[in-house]
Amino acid sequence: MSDRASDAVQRSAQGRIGILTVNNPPVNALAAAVRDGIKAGVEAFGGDPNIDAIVLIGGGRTFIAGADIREFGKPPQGANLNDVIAAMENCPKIVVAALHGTPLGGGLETALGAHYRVALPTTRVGLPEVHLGLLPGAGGTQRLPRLTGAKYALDAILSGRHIPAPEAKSKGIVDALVEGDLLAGAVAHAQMLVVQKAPRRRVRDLAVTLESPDLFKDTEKAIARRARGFKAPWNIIKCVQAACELSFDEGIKRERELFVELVTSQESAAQRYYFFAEREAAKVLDVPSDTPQREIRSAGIVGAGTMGGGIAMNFANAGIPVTLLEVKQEALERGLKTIRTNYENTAKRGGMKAEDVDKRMALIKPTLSYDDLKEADVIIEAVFETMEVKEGVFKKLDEIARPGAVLATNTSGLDVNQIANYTKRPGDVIGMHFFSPANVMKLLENVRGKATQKDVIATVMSLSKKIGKIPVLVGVCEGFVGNRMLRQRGVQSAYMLEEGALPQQVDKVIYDFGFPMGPFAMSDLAGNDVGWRIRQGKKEKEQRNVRYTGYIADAICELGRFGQKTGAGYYKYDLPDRTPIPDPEVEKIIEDTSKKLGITRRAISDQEILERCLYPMVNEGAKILAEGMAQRSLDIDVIWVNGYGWPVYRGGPMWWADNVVGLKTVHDALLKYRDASGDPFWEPAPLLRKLVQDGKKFSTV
């Protein structure tokens, strides 16, 4: 055994009981190190005749909690995992593993090699590879359905979801929970099995129950729509199948070559780009890890309407008081009843104990006082979006609030600075644009202004992940980085209907390559009224400078066709499932305003569509990164993903960009529109002209 590994794997004994610890910070990941220290330590206790029985164990806070997927598309090095497990099942000792922490992924599949597993009650398991876009590749479709059978396990590993020690051992996954200590527990079990004789289980000869020969047909059913465009569910089916129709070596091989199929898929390098994506948005350059914060015990919400009441209910989620206020009785009440049905359909979905309802109903405070959020220590304003509504609630809370408390707005595109210039305090205000529905949305777009000082910066960061939020930082322009980068879809969106599309052909293609809708169907969930108010102060304005995009929607909206909400909009409606129907009047519509505008429509193409769509959004990504308004590109790909419905398994806009299309093929489209059409809107970003010149990334600005 080499001193590497004898560092990540510890060797001691008790009494005739042998002990592995695996000791690799901060999880036991299944580091090379690893993985040869456990097969070389099982193969010395196997072969020392004053050992009769192993116990595998992690160091600190966990069991081995997954694979290292830093080694993923990497040369392999070391013993390989497939290899390390056969070592434990054919080890002539007795191999009990102690679980505790997170096993999950490769940690269970080597616990799965194990003969027997006891765990402390508090820990949770699982094969969750579904979210990397892969599946457990060492095993683990193989040997779960043989403890648990093929049903159970399917789900579990389609849902990737994190299985409680009770109920793992429940299902069989676990023989006994160990209360106290988990060690002490781990060998006197051990040491009852040797003084039991008891058999050296191999889960690999253990036979799987198929509970229904329809079941593989069956959840390919269940699951066409939510895992559309991913590859990783549909070949984990045909893994489990294959642990029921073939023999287990013939099975392990079979999973093997369709985890070689998904390690080297596009759709998997995407998924694990993302994975690390989403903790490094996490993080602020200049705000280093150990700035001091802010203390937030109590939280108080301005406005108790669909986005106040749902940011309420984030709080109340987490633990922390929270008080609502409204100007009138009326819309407090409406605002607390809302959240109270919310509560209570979660409830009845089984999303949470009925009993919770009320606990968490407790910790929102309604009042019609400023002088109540007094004390908080978070003020979040969600009231109408317009500067004037919220000079008055700014300056109401500079007067209130107490000095060092945070003071938030959740404005989606209103300028920062001059909100927080309307106290004496702009270094304690800063954006927290919540999306909507803001109680399940992830997306927490965090917006520093000039002035909002770092350890605010720090503490909302902090704050947005214990409220359940993914956040990422952004800086002060219109529209942040989402919807500046949303508005170039919809204007070339709306220049393709008065050129020769329809809605249904447009949404189609945006539908097809990986978003739960297209522009014109979101548009209709949303509400069109909404915009066509916003484009009657600002018509005029847009003619003089840009070609104006609100002819087609402005003739929809004119007609009362709001959207869902009035049963039509861009299709029709049939009430009350929703489904959006072409409809010949809008078709008229559009037809009208291109004869109107002089425009001959023409066929376009759907590659023409999805380049018009999102080309410009890359391109516009371009100059939120040289501007700063983004610190990374992957704080933008976080942000798309997580707020506006972009497919994982593409990255991101600024990762496709990257890696799928390439940034000369966006560059060289941009100006090909723009010599077609003369627009100045299709000049490339210099950011982009430069790195294609250069033949770099954006990963590398």
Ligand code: T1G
The other form holds:
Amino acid sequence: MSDRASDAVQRSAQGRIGILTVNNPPVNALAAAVRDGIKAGVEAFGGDPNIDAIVLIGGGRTFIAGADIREFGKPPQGANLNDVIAAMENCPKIVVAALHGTPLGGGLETALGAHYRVALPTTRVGLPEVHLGLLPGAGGTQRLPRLTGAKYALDAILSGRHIPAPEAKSKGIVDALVEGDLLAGAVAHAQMLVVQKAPRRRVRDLAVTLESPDLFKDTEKAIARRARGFKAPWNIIKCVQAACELSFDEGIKRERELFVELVTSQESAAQRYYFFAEREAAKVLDVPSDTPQREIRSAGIVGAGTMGGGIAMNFANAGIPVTLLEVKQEALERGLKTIRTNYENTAKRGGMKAEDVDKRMALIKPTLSYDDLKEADVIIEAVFETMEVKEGVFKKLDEIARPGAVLATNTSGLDVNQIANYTKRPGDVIGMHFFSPANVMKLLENVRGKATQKDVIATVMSLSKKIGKIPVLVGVCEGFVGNRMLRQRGVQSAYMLEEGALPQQVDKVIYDFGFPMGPFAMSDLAGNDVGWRIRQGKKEKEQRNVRYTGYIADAICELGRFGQKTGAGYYKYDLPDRTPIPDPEVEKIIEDTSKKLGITRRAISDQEILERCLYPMVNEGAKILAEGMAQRSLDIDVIWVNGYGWPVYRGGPMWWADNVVGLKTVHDALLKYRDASGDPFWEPAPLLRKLVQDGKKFSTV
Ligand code: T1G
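Next up, the form predicted in complex with the ligand in place of the form predicted alone?
Complete assembly follows, chain above in first position.
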């Protein structure tokens, strides 16, 4: 056995119990050395006359948390995992898996190869491969149904959820819960099995209970909407069906075929990229991970509106007491009522215990006085989106907040540097751009100002995770990263309506690409009057050198068509049903506008729509990257997948351009549209031009 294998899996013994300890930090991923080490260890102890049984346990913070995701797509090395598991299952000695932390994916599959499993009560097991565009490819789809029944197994594998140990025990996945010292408990359990002459119980020999013959058909129907565009869920259903219809070995063979289909797919490559991108985005290149952080034991929120209320809920959900400030009593009561209603609805849906509603509300202290924010460790402003209002709030916070408090603004695009300079402590000011609904949306765009100190950045990036968010750090520019790129799509969507497309055509292309909805249905949801008021305020129409984007949008708003809230916008709605219905009245408005603008309408292909919506976003992403407004291209991808509905199985706009479309194709198409329209809007970003010249990708920047 190679040294690497012996380092990765240490052998020891307690009495006549052989112990194999996996040691591959940080999460004992099943790298080749680990697989080789387990196989060699099981075979060695299996043939050792001094050993009666074997315990497999993980060193460090968790049992094996899965295959090493970094190995996928690379030439296979070392023992195949199915062979490792077969070696365990066929070992002449009883094998007990001792589970702590998060035995996931190949880790749980390995444990299912053992004859018995014991776990700490805090352990969470699962088969989350679906989140990587994969399926459990080492027997999980064949062994789990044999322990739990087909229905439970199918749900567990399709959801990829982490199952708490007590539930796993109730479902037969785990045989016993061990309190305190896991190794001691596992060794005692193994010794007990030896004394009882317990059988070497192979999961593969168990029969699968199929609760209903319609399970697979019903499941396909049930997941159709949320699994749209994904490949893995459908292959998972086929695997569990195989477990019910074929022998174990035939089922394993079928699982392998369906796994290989996925592991070689672009979708899984995108989702595996995204797994690491999300973790990398939490790291700030010039702020070392050991940068001391400011302690956050309490929070304050200024403004109890939709955003302020949602933000307060995040802190209460994380057990952090939060003071919620409003200027008027009725606004405060309205805000509190909305928060309680949100919690009660979550409890009704089973998303939390009913008794926790009051516990969370108890952590939210309402106030009308800034003085009650004096002790807060972080204060987040979520008031009306004008600089005048922000100025007033930050000047007040500068007066009352304790020294060292982190002062944050939830602005979605105003100049954070200017806001910071309203205080005498700009180093303590940072942007925390939550997305609506703030208690639901995972993305948190943290905005570093020129003066923002590194310990404030470190504090806010880790606080973001504590309150259940996915943090990405960006720079100060108009619309930050997400909205700035979204605007490019909005510009071309508006122009294409004038030139020949219809809202339903553009939206269908974007929906079919994988977004939850297209730009016009989204505008109807958000309210068309929001943009209308801004355009009127900005007098955009008068700007000489920029082609105006609001002719059609203004025309429908002047008719009071603000969207879902008025029952009509770019579509009409049979409220309360919010399904968008194409409206001939809108088509007439559009055709009349084209006529007024002297534009002869033409047929616009779906491909042109896709290119004109997405390529300008990629081009803007290149500018953002070159300006340093995003640290890496992966940050932009994490923002779009988590904040703007970019389908994760397409990686994100920058990964998609790098790996699916190709930067040269994007670049050349931009030039094509520039030459056709004469519009400098299409000028390729210098960074994009350079990368194409050098044959490089955004991911290298
Ligand atoms: N492979 C490689 N690296 C991994 C890894 C893995 N499976 N899991 C985590 N890491 C790295 C991660 O990138 C980070 O690195 C560090 O470990 C800590 O992770 C055949 C096909 C276990 C719940 O999907 O869900 O088995 O950033 O920051 O928040 O059927 O990591 O420090 O350099 O996330 O405490 C199935 C994936 C694989 C589980 C811990 N397994 N991991 O969460 O820490 S496919 C999974 C997680 C498979 C078989 C198939 C979480 C965690 P760095 P972290 P955490």
